[in-house]
Amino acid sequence: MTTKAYITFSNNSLVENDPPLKEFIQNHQEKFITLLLDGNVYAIIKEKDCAYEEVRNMAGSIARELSGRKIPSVILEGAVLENGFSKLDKGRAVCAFIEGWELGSYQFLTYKSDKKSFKTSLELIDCEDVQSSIKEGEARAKAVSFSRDLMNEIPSALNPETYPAVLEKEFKNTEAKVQIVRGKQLEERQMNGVLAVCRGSKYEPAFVEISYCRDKTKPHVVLVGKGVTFDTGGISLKRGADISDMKMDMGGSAAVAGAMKLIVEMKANVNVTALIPIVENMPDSQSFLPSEVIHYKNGLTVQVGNTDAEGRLILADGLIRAGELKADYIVDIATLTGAIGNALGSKIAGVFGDEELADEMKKIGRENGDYVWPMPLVDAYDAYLNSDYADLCNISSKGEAGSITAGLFLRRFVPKSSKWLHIDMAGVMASNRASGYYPKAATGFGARLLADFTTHISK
C-alpha cells in the first residue's frame, strides 16, 4: 500500500491499467481531473481560469477519493498551488484548498456499527508565507462541519431540550456569550410563536441567544435562524414516503450556529447576535390547529392556515426580538419552502429584501461557495396573505409564489429602522450525491455565507 502521495500538476493522463481511477476520473469531468498514478496525485487542470470554488470542489474530491483508497498521507508543496493556479492569490489558493480537503473528508458515522473513519492527512510543505490562510481555511471547514453536525444528527439527540446545551457546550471558554430563554420566561417575552408551534411535542421550546462583540462601535448585526428540530407537519401532516430529511428543517439554525463560530473562531472586529428559536412541531392532542389566532408581542395577529407553514411563526419572534435588540441588519435564514426549490433547484439559495444587500450578499457567495440569487418581495402578492378572522394568514390563499408570500409574511415583523434579508435555503440543505466538498448528506450551507456577510458589513 503507497503509504504517502504528492499532488503536483501534469498533463499525464496514462490510467490504463487502474480500471477504478478511470472511472473516478470519467465521473468528475467537469474543470478539472483528479487521479492517482505512480504514488502521485495529479491533478489536471483542463481550464487555467480556475475559480477559488472549483479549487474547494478539486481538494474535496481528491481527499474522498484518497481516503477511499485509505492513503494515509500526502505532500502538497506551496510552489505546486501557485503554479498550477497562477492566476489566484496564493493565499486564498491556500485558504480554498485546505477548506476543499477537509469538507470532503467529512464524514457522519456516528451510527454506524461497521464503519470507521479515515481521513487522508495533508501534509503542506513551502507554505510559511500563508500560515494565517491555512489556519483560516481549518477554521471555515470547522464552522461548516459543525452546521453539518448539527443538521445530521437524529431528533431523539437533537431536540429542543437538547440543542441549547449543544450550543452553551460549544461557545463555552470564549468571547461569545449564551443566554438560554425557557419556560416562563418565553411566556414574559410574549413568544407566542415559540410556544404555538411546539404545543404538540413532549419537549419544551427554547430561545437562544448568542451575542459577541469585538467593537461596540460596528453595526449591530442580528442573524436569525429558524431552529425546528423535527417538522412532521404538525396537525397538517407533511405527506410522503419518507420525510426522514425534516430531520434538517433547524438548518437555518445549524448556518447561524456555524457563522457564529467561525466569527469567534477569526476574532472578527464585529459585533453580532444570534438568535435561534428552537421548537418540534408534532401533532398531539395539544398542538395548534388550523383557525387558531397567536397574538404576537408587536401587536400583529395571525391566523394559522396550515400548521406546516411553522418556520415563519417563530421566525416572527425572533425578528421582533431583533428589533428589541436595535438591530442595524439582521439576516433570517431558514428551510422554508419547497416553493424555492422548485424556483432556483438545488444549488443555489433565495435571498429576499434590501435590493442593493441582496446584491452583496450575491457577490459574497460567489465568492465562498455559498450560492445566494436574489429574489423580489412583489408587493402585490401581500394581499394573498389577508385573513378574516386576524390581521393575517401564515399561508397564501393562492397556489403560486410561495417563497414570495413567505417572504411577506415575514417582512410584517421587520422593525423600520433595520435593513433586512431572508434566505430561503430549503433546496440546498442537502446534497443527494457526494461531489467536491460536499457529502451526500447536510451541506452546511450559510455559515460561510453569514459569517462572511457579517465581517463585510463591519468593515
Ligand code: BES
The other form holds:
Amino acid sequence: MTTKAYITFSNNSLVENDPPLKEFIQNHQEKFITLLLDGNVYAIIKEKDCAYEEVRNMAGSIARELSGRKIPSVILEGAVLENGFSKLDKGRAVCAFIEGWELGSYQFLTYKSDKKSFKTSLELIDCEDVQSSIKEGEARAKAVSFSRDLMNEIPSALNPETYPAVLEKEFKNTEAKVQIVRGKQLEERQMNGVLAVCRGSKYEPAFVEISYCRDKTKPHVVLVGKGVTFDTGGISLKRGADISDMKMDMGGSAAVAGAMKLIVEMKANVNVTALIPIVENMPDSQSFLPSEVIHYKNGLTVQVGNTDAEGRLILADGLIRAGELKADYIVDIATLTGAIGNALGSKIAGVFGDEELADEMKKIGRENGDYVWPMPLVDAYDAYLNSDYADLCNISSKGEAGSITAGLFLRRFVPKSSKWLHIDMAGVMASNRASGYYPKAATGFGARLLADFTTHISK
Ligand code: BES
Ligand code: MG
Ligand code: ZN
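What about the form predicted together with this ligand, after the form predicted on its own?
Once more the chain from above appears, this time first in line as the rest of the complex follows.
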C-alpha cells in the first residue's frame, strides 16, 4: 500500500507543534491560512491579501518542490481550496491552482543530457462542478509554456528560417490560419525594416501572419510581436557581459503566439490577427549600417542612428500592415528597451498608448499575473527623434527616457483609425531565479495578457 500525500489548508490547530509560527500568527490580527503537507507547514498566506496570483504562486512552488522530491502524486480536495481561499471563487481558484501547478513544474531540458523530467501529478477530488475551470487552467499553462519554450530555444535551432515552420506546425489543424511571407514577397510588400535589419544574417527574414476569426462582427484586434531570434546589436555591437539572453529577443512574438494558442484552445469569440516580423540582428559585411535610410511603405524615411535599436524598425512594418488589415485595436509587444527594466524592474512591464485602454490592460494584468503599468508618451520628447536628413531617426538625440522615445517612434507608424497600445516587456522576459510558478529563465510573459485583453475587448 502506498501512502498518499494530501495538500491541506488550516487556520490554526495544526501549527500547535510549531511555536514560533503559532506566536507569529497570534501576534497578528488578520486571518492566516497555512498550507500543510504531510504535517509540515508549507506556506502562510494572509487571507486579506489572498488573490489568484498567490494561489498560482503557491501551487507553483509546491509542484516544483514535490517534483524535486520525486513524490509521485498528491491529492487536493475541492473543499480544501474552497475553505482555504474562502474569499475566492472556487472555479477560478481551481483554474489558478492548476495553472500555477503546471507552470511551476515547467522545465526546459532540450540541451540536458539527462532529459528525464519528474513531475508530481495532482489528483483533484470533489471538483466535478468546476471541470471547465480545470480545462481552462490547463489551457492557460500550455499557452504560457509554449511561449517559454520558444523563448528558451537557442538561435541555431530557432531562427528566421525555422521559426515560421514551428508556428505553422503549432496551428496546423486548428481554426487559425498561418501565412508565411518571405523572399520576393517581402520585397513586394515593402517590408523594408525587416529586410534591412536581417541583411547581415545568414538567415532569410520572414513575416508571419496568424489569423483567427470566429465572429466577423467583433472588432478586429491585431497583435504585433517583435521576433528578433538573436540580437547582437548588429554593427552597433553589444559588448561586455554575457548576452545569451538576447536569444529571448523574440519574447514579444512568443507572447503573441502563446496568446493565439490560448484563444484557439478556448474557442474565444473574437476576430484576431497576429503579425510576427522575424529577423536576426547580426554584424557582417552585408549588415545595415548606421547612417543608412530605410524607406517605409507608408512614406516615412528613417535614419538608422544605431543598429541596436532594431526592434522598432521591424515593428514599424507590422504596424503599417495592421493598418492595411483595418485593425480596430492594435497591441504591439516587444523586448524593446533595457531602460524599461530600470524604470519598472523585472516584475512589471510598461504599457504605452491610449490611456483608457492602458488602464484596462493594467486591470487585466493584475488579475492574470502579467503585470503592466501605464507609462507616459510625452509629446515634448517627440522632437528627440528628429533626423538631420530623414523624417526621423531610430534613436533619440538625448540619453534619457529611452522607453518613452521608443514608444514615440512606434506611434509615428500607428494607423490613425486604430486604437493602439505598446507593451515593453524587456524587463520581464526572464526570471533570474526559480520562484512561485516561475522557473529560472523565460517567463512566458504576455500570452495570458494578450489573450485576455482580446477576449475582454470583444465582449
Ligand atoms: N533587445 C534590446 C532591448 C533589451 C535589453 C531587451 C535588455 C532585453 C534586455 C533592444 O533591441 C536594444 O538593444 N535596445 C537598446 C536601444 C538603444 C540602442 C536606443 C537599449 O535598450 O539599449
Ligand atoms: Mg537591439
Ligand atoms: Zn532587440
